[in-house]
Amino acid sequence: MNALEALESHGPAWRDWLLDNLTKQCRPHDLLVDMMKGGWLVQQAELALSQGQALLNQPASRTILRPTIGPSNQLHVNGQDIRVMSRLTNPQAVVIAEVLSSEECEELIALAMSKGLNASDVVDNDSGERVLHQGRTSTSTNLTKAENTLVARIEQRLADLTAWPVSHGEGLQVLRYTPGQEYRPHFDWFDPSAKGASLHLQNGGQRVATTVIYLRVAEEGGGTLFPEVGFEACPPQGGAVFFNNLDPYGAEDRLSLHAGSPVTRGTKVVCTYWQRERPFQ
């Protein structure tokens, strides 16, 4: 067998293609992700790409720990049966069903309703400060860490399902769109080359992971989009979507983009966790 047989797979004008971006010091994950879009499967571009940087004696690409939901579709945590739906490998996400159950979702939205809502902001790239922003037309609620025995356990049953340290979460958000209002594509993760997103990235590190549990559902509208790759994920009640903020060498995932699409009938209302790479207080 072929040592680079993989590299080769694909012909002359992609094997140099890679070793020629290799060279360049390219992120091996913008390398990944073109050559999937030119037709390559996954794990042929993975051992691919080890096979040029090997051949180049350039470092293996080491994939770094992150957040995780296992690869069972049936998972019992912490007392709840959680099913997963869907997967989808780039970006990394797992829409799943079941999270919470119908009353810690109307528990957890009376606990936001009595704190009161407010006009969701944005971190503000140039100054690191919360602004509002025509982007982002929710209203919502920051809850505290463990602020009471509910929050508490969802908290834990989220570090458990994602196998990450309750330690690393920020505290729960609670979001609420009515008709007309959405959450235009954005990343959730700071833009480590802004002047802003060094405060936030002092404290915790980067986001490396996301989840959005669906705590009502809007009749029309209301998914949680991936324009990148054509994928918009509509959860059930107590459902959610999890997805990597990071790829898996730790560079910013820019098919990470996502956006909550415009309610068109009812209300949603959803609850965001977000974890980081450290402990966060």
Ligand SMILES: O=C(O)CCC(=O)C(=O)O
Second form
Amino acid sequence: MNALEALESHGPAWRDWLLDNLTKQCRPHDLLVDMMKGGWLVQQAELALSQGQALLNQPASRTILRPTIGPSNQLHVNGQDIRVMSRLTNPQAVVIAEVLSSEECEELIALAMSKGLNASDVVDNDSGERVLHQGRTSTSTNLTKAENTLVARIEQRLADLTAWPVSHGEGLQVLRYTPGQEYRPHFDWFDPSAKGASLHLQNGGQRVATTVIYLRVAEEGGGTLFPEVGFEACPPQGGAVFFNNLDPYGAEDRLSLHAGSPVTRGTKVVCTYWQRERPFQ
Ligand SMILES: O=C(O)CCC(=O)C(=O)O
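Having looked at the form predicted on its own, could you now put up the form predicted together with this ligand?
Below: every chain and molecule of the assembly, starting with the one above.
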């Protein structure tokens, strides 16, 4: 077999495009996405990428280990039967049903309410402080890791579901949106080039994945929207949307941009679980 067979397989224009972009240090995942849009099969595109890197004496890109939901569409996790409803490849996202029972949803809401909800905040990129922001208008409360048996059981289930250690999870956050409230498009990863990110990256490293569990579903509006790919997840009560914040090569995935769409009727309550690269205290 010709050592550059994959690189040459789609003609000289593609070969030159790939070599040119590799020379410009473009992100491997972005190149693969463009190649797939151009009709390449993913395996052939990966092979062409590695052949191009070898030709240019660049180190081969390595995929990283990320939290992952297995290929089966019917998952059995710690006694819970969880159903896969849909999967998205770019960004990698999975919509699932029956992660929590309706009793667990109600118990979690009652726990959050008993603690009291406050205006939700965001991390300021410059100072690293938590600040209020007009783009996030929900109210919320943070639960302590394993603060009771219900919380510990849910964290363990999410860790097992995504094959990622429970030690790497942040505490659950419960959010409530009433009509007009929303969380405008944002990334969950910390921007490594921002001054304020370093403090947050020191404890546990990057946020590698997010799971948003729907505890109560709004009558209208309130889905989790991925505007870059035109997809809105609307799981039923107890269902969730899981997504990776990093691409398969470990770069911050700009396609993971997401939003809590405005609720237009009823109340939405979700519980967010963020997973880190390393153990999180
Ligand atoms: O409310 C949602 O659907 C999304 C929540 C979210 O984006 C977050 O908590 O980071």
